[in-house]
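First comes one chain, alone, set out as structure tokens in the form predicted alone.
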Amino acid sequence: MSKEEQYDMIVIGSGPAGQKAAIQAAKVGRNVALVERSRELGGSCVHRGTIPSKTLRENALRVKAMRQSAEIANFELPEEIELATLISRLGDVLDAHDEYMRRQVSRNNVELIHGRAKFVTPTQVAITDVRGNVSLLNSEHIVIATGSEPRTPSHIAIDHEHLFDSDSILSMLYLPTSLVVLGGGVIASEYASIFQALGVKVTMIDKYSRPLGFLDDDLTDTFIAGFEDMGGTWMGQSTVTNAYWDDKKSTVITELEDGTQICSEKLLCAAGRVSNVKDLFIENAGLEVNDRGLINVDANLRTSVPSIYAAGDIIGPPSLASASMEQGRRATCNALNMPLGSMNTMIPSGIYSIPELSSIGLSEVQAREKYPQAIVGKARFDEIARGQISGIQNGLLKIVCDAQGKKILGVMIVGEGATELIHIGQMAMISDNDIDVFVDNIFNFPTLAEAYRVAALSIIGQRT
């Protein structure tokens, strides 16, 4: 006979959105169940996406720096490098993160339940544990935060041995000599540049003319230049018709619409992600996914079913861990009718490629559509003292202002430290500061933040 429990709130999924949703409810004294199907907490963000890829990136930067110093240090990488060696610290990072989350969940008296969740009704969820035992959880408030999983096109024969998706790419035992990356989005750009920095011959293929098309052209141009300077190949406006492992040739074959065939040792398919609703039986709750495979929500993160909210990757863009955390907290506040300020729409995007990219607000193209006379100021990192000291040759900070050269419309940065530097621009925009704030106040010297001052002076000099 199934055990049946009543909760003030049920949260399904322990990733960034689910964790914050559960903690928020518990902090106001509610009886909360946090359901997670895997043994670990944190979801794809912690175990297959954000943290593992950024750990690999840090080591790729170290390897790249050592290669650049090879003549001085007489350093040479061995021909075969175990991937596990390059993410050797990952286990420590994950263990520390898992321990921190467990302590936080326990400290706030959130009941952690391991098992597979399945909707029975809009207010009841069945949980099946590893032994096959079933319990029924009831609540008037349910938050779905089960994240996303890689989208696999039917013509790409993913086998997780030679052709990988973004969840399985780090399961490779050794670095390949060559890698084809399909896609031009964030995940594709990050892994393509990281593996290229590690010495893998990377070919990046996408149907669009440039990667990261939502960013400013100056940023993507700089990214492509940096990627190709490292030895990578960018193939835009190329449509892939087939990709498979050829056992006779012992190689991955990627076929393009124009008849071109590209051979590589491995392939990564990074063709976007779809919501992870597998096994949830959301139809039992009266829900369905839209044509993009996502769950629709309103401005309050409520689904079409009043008792159910959704947050994080499962509702689609911006699909950032940072935004997911706040969405989870807000979903709970809205469900429990807690007072809540308006969510600021000034969310920075951060792409941890090599070089790093980040932006907030409008790009130059977007700004000129609304304000044709918009003024642009730029500062190249190799023209400021800290950039010269650090040897940063391909960094750029760009600010877009209105026609009067006062109001900041957007900030875009490419180069190391971009995802940290962007927060200066974010705070200025949230505070509705004029561009003059970057000139009237004093930054440390020498720093890359000086680029804000240089770009601001450029804009002020263009005022009429």
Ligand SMILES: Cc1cc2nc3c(=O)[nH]c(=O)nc-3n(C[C@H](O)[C@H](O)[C@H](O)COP(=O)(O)OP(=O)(O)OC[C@H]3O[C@@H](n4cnc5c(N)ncnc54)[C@H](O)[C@@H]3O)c2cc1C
Given for the second form:
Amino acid sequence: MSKEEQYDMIVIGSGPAGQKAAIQAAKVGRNVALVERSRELGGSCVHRGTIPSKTLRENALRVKAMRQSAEIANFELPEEIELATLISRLGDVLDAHDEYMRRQVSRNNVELIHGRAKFVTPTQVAITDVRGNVSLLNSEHIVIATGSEPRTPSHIAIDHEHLFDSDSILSMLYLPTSLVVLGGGVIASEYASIFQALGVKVTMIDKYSRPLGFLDDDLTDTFIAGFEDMGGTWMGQSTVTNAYWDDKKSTVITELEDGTQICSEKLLCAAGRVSNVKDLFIENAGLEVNDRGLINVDANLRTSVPSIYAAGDIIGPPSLASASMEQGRRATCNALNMPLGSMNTMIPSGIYSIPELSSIGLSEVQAREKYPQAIVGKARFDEIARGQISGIQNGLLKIVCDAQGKKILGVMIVGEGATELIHIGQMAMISDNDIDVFVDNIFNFPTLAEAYRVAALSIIGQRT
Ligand SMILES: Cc1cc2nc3c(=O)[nH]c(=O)nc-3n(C[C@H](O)[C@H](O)[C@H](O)COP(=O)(O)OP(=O)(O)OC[C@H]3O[C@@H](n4cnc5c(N)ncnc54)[C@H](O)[C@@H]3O)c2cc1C
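Right, and the form predicted in complex with the named molecule of this protein, after the form predicted alone?
To see the whole picture, the full complex is given below, headed by that same chain.
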């Protein structure tokens, strides 16, 4: 017989969105159940996405730095290097994170229930655990935070042994000698450049002419130049018709529309992500997905069923851990009638490729569509003292301003430190400072942040 429990709130999914939603409800004294189908807490962010990829990146940067100092250190990676060695700290990072999350969940008296959730009615969820036992949970408030998983195009024969997706790529045993990366988005750019920095021969293939199409060309040019300087190959405007493992030749074959065949030891398909709704039976709650497979929400994260909220990747872009956490917290506050007002839409995007990229607000192309006379100021890292001292050759900070050269419309940065530096621009924009703030105030010297001052001076110099 199934067990039946009543909660003030049920949260489905323990990724960044679900976790923050559950903790917020508990913090205001509500009796909350957090349902997670996996053994671990933390979702893709902790186990397959953000944290593992950034841990590998840290080591790739070290390997790259050692190679650059090869004249002194005579450094070479051993031939058959296990991937696990390169993410050796990952276990420690994940354990520390898991421990922290479990303590936080238990300290706040959130009831953690491991099992697969599906809707029975808009206010009832059935949970099936690994042994097949079913329990029924009831609540007037439910937050869906079941995240996303990789999209697999039908012509790419993913086998998780030779052809991987972004969830399985780090389960590769050995560092391959060559890797084809399909896609030109954030995940593709990150992994392509990380593996190239580790010395793998990477070919990145996408149907668009350049990767990361939401950024301006000068930014992506700098990324491509950095990637190709390390030995990578970018193949834009190329349509992949088929990719498979050829047992006889012991190689992965990637076939392009123009007849080209590329052989590689491994392949990573990073062709976007799809929302995790398939097990949820959302129709039992009176919900449906939109034509992109996402759950629609309003500005308060409320779905079309008033008692059900949704947050994180399940509702679509920006599909970032950073945004998901805040959406989760807000979903709960709104559901429990503690409204916070609308969420600031000015969210930075951080791309942890090598070199790093980050942006906030409008790109130059987007700004010119609205304000044709927009003014742009740039600062190259190799022209400022810190860049020269640190030997940063390929870095660029760009500020886009209105036609009066006052209001900051957007900031874009490429180069190491970009994902941290962007927050200076973000704070200036959120506080509605005009561009003079970067000139009228004193920053540490020598720092990369000086680039803000240089770009601002360039804009002020163009005022009419
Ligand atoms: C390779 C990679 C790198 C990334 N790098 C970054 C980065 O640098 N910065 C950044 O901000 N973001 C990054 N992201 C994105 C980030 O990981 C996601 O935006 C974030 O994890 C979404 O959080 P979420 O809570 O919506 O879902 P998820 O983290 O996907 O968690 C959803 C949880 O729901 C559970 N679940 C699903 N269905 C059910 C069910 N029926 N019953 C019970 N439980 C269920 C799943 O097991 C999972 O634990 C990256 C993603 C990837 C793949």
